[in-house]
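So this first bit is one chain, no partners, the form predicted alone, shown in C-alpha cells.
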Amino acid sequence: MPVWEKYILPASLQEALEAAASAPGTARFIAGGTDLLLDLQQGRHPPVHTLIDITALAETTALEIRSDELFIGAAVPLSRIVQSPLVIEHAQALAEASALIGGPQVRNTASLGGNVCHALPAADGAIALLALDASAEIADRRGCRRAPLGELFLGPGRSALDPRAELLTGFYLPLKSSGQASAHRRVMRPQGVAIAILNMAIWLARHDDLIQDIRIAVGPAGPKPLRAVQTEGFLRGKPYRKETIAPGLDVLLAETHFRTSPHRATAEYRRRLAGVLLEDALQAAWQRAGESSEHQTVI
C-alpha cells in the first residue's frame, strides 16, 4: 500500500496552503521529509493522500538578516545553517545543534523546520531555538502572524499547528550584541542512537564578572521542549563562579522532570549529566560572551 497518493511541488505559498486545505484526504507539508517519511514508511504515521513539498518557497527557504532580526527559514536544510556565517555569528548554539542531527547526508537533506514540528521533547533545534528567544512565523490563507517557539509544542510528537491549515514558514531571532553568546551541549549514546541522552542551550549576556541575563533550555525534562525559567531567575544577576553554579543545579534539578528510558538513560544518570552540561555550556557561552565584549572594544 502507498504511504501517499499525490505529491505537489507548489510555487508559491498560497497554492501550498490551498493544497493542504483542499486535500481529499490527509495531506502534510514536507521539506527535508527525514522524519515523515520514515515514519510513513514504518508505519508509525497513518498514509496521507497528499505531501506538499515547501522547498521551492521563497518564504521557506530564506536565511537573512531582516531588520533586527535573524530570520531562517523553515525549509532550510541544517547543513546550511551550520556552515552560515550569520548563524555561527548571531546564533552558535544553534549552529552546534544543528550539527549534532543525523549524519552529513541527513543534514544536507534534513530542515530546522522539520526539527521543530517533529515536537520531540530533546529536539536539537528547537532546544538551541528556545535558548535563543526565537519567535515562530506562521502562515495561514489570511496571512502571517509570529508565536512564541514554546507555543507550538504540545506534548512528545504533537505540534500545535493545524496541518490542513498552518505552515510553519521560519524563525526569527535576535541579533547578538557585544558581551552576549550562547552554546549547546549534548550527551548520546556511543552506537549513534540519533535522539539526546540529555541536551541543553544557555545564551547568556555577562557584564564584569555577572551574567546580566541568561536563558536556559533542557531536553527531554518533560513532555515538552522545557524553558528552565526559575533557574534563570536564580542565576540572572549573580557573579558567575562555581558557588553560583551549585544551588543553580538544586534549582534546575527541581524544575525539570527526567524520566528513565529503557533504551537511553535512568533518571538519576540524566540529572548528573545535567550538571555537567550546565558547567559546560555556561562556561563556554561566557566565554564567547567575554570574547564578544573585547572584538566590540576593539573596533
The other form holds:
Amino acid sequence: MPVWEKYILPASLQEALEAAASAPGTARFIAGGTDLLLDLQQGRHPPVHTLIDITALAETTALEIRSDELFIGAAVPLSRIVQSPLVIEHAQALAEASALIGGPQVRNTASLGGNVCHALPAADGAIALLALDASAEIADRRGCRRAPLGELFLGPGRSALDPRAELLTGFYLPLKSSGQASAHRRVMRPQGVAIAILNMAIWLARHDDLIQDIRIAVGPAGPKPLRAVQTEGFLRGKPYRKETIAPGLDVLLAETHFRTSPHRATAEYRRRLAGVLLEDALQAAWQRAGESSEHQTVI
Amino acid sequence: MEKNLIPISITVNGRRVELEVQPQHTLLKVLQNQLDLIGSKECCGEGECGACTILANGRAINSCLVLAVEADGWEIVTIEGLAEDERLDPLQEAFLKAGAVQCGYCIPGMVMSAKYLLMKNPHPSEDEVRQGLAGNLCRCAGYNRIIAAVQLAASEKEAA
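Alongside the form predicted alone that was just displayed, please also present the structure of the form predicted together with its partner chain.
What follows is the entire complex, opening with the chain shown before.
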C-alpha cells in the first residue's frame, strides 16, 4: 500500500496552488523531502494522496536582495544557502545553521522551507531565522501575504499553514547594518547527523560597549521554536560583560522549558548547556558586530 | 498500480534512458531494479549512512531520499560510471592503493562523496576531507585509510 499515490511537478505557483486545492485526497507540498518522505514511509505522517513538488517554481528558488531585504526561496537547497555570499554577509547565523543540517548529500536536497514547515522546536534553520527576525511569504490563490516567522508554528511537528490553500514561498530577512551581526551555535550527540540537543541563535547590534539591541532564539525549549524575549529585554541596553551575562542566563532559564528527551539529553543537562551556548553565541555575534563597526571590546 | 506509472527520461552514466516509474519508488530502487545498477547500496534508508550516494546534476545526493519521478531530466553518475572501460578512475585506484576497502559496502558511496568533494575542492585538507565525507558511515570504521585514499588521489592529481 503506497503512502502516496501521485506526484506532480508544477511549473507555476498558480498550478501548484490549484493542484493542492483540487487533489482528490490530502495533498502536501514537498521541497526536497528528506524529512517528509521518511515520515511518510515510516508511518510518522499519515498517508497523502498527492505530493506537489515546488522545486521548479521561480518564486520558491530565488535567493536575492529585494529592495532593502534578503529573500530566500523556500525550496532553495541548504547547500546553496551555506555557500551564498549574500547569506554569509547578511545572515551569518543562517549560513552556520544550514551547514549543520544533515550531511553534505542531504544538504544538496533538503530545503530551508522544509526545515521550517516540519515545525520542530529545535530545527536549526528555524532557530536562525527567528533570531534574524525573518518573515515568511505565504501564497494562496488570492495572492501573497507576509507573516512573522513565529506565526508558522502551532506545536511540535505542526505548522500553521493550510496544506490545501497555502504555500510557503520564502523568507524575507532584514539586511545587516554596521555594528550588527549574528551567530548560531548548537550541541548535538557526536555520532551521525541528528537534531540538536540544544541550539541557539543570536542577532545583536552593538554600540561601543553596549548591547544596543538583541534577539535570541533557542530550541528545544518548548513546543515551538522559542524567541527568548525576556532575556532579550534584560540584555538590551546593557554593557557586554560577564556580570551582565550571568543574570541574563537566569532570565533565560526562567523563560525556557527544557525537557528530558529519552534519546538525547536530560532537562538538567540542557539547562547547563544553555549557559554555554548563551556565552558562545553572544561572544561570536559580539565579535562579528565589532568587526563590522570598527569598535572592539573584549571581555 | 500500473495506471500510475510515470514516464521519465534520465541520463545515467552518459546514456540516456526512458523509463516508466512508480510515483513512490526512490531513485535508488529504480537504479537497482530497473537499470541493474546495483553498485549504489541501500543501508539505513534515511540519509544517515551515504551508501546510496550518487551524483545528480553534478551534486552528491542520497539516492534513497529522492523519488525517481523527481529525477526526470537529470544527469546521473553512479559508481558504475566512474571507470572507463577497464580503467578505474584515479580515485578508485587510490582507494585500492591506500587499502581503504574492508567489507566494501560503504565504498561506492564513499567514492562518490569523495568525487564530489574533489570536483569542488581539488586539494582538500584532512579536515575538509572529513567534512566532505561527514554524510558517509563505515561500519568497519576504516575511516583513516579512506581519508588517506582521498588525499592520495588529490596529491596524484596535483603531480599529473
